[in-house]
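Form predicted on its own, single chain, as structure tokens, below.
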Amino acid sequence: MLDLAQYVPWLLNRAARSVADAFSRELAALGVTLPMWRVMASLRRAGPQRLGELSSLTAIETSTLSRLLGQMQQRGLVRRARSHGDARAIAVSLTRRAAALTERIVPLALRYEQAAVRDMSDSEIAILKRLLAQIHENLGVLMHDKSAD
């Protein structure tokens, strides 16, 4: 019998939802959605990216990401330009305005991470991060296997 209170996917979703809901409210006050933040944080860390790469970094499906980038471009948060390495590809980058906004949001994001791992030791946090990465990898393999059917 399935005990939802001990079911790992439900526990993951519940924890993620708690953080996302609270963080989203604070982001909204800054005029940013959670998916926009994921794009901004990814571009801040990785620099300009092509759509497919950015989709992988943000875990946002490509067509959804394309629409989101259009909205962000209209709001002056990202720019799209021909890639230097491939004239057919478009590279997405942050505008100065978005880079400054991202820097304002980083401490807030770190505050939410700290709240989420409060009362955990450094080694427990490292284990948690490793296990979450392993879950992601495991499910990626499962999804890859399903697409081969």
The other form holds:
Number of protein chains: 2
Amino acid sequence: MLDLAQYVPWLLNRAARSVADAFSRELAALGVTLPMWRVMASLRRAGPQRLGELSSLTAIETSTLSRLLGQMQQRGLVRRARSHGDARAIAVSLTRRAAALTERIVPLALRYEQAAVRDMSDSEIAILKRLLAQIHENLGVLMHDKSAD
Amino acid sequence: MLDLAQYVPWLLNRAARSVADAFSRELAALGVTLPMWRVMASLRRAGPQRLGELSSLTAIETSTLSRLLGQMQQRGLVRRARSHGDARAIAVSLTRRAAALTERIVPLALRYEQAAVRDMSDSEIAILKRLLAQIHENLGVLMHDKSAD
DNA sequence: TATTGTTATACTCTATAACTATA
DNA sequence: TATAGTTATAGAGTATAACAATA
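One more: the block was the form predicted on its own; return the form predicted together with a further copy of the same chain.
All chains and molecules follow, beginning with the one already shown.
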């Protein structure tokens, strides 16, 4: 009873770290960190975003994200411009250089995903994706509903 | 192509953080951190361990683990004793109080696991466990074989 | 007043390597 | 010389809260 090797939270944590560690090393050679890559992938997919929206998309805290964007701006990866409609908000967008770099990273990222799910059937992969999303939803609800106990 | 919402590494990371964050809050009320809980669960399961072995079991770096054990020792959760056979090694064991505390946490941990996999069938849960272990193996090999590229 | 984003502080985990004490 | 564990240092992420500018 309660063998870590059969305990879902532990298996989840270990698998996530294996993937993140492996891909981080690859990204380091390109001068990009994993959180930076998440920002780049999100902006590539969704287009220019406000900091708050980007925080939701990447699940990075706004204070962490603000400083991260500062670093990325220094490296010429993102632009921060005042929003037209709301002068409090900023519009974060990829520079041309970062967009090109992102296109170079995408195939690497897909290769890492393939390495992670190697030897799994398409239907298993589909199940995996669905269950991982469900876990996030199950616990996300639990976290925001403090009366759950 | 490359939507984070369908990208396995991202789904994995997000699910793992949801579970870890939710359970951390619960543990904080008992004065225990998540890494401490991992140490306690490992020692509960495997009995007294040397630091190196405990590092493998928990996937916590030895330097991090050494300081973590120092904190746990201060709180009276673990003992560190010289090994009989090898005077370089230490045997880490749970104190009686920590063993009792661990028994109190186990049902909480199982409840969190159940919350995470809520609405999943037994067969789905079995698939999930197998695939998560497989991902760890797939990437673990990749990480230790630097010629993989 | 509430909201958007920034900054400050303090804490934890990590990587790396120097260090000690044994073997 | 190699190994087990400890300690030091620097870097990155997080939480929390205070803060400025705008709504």
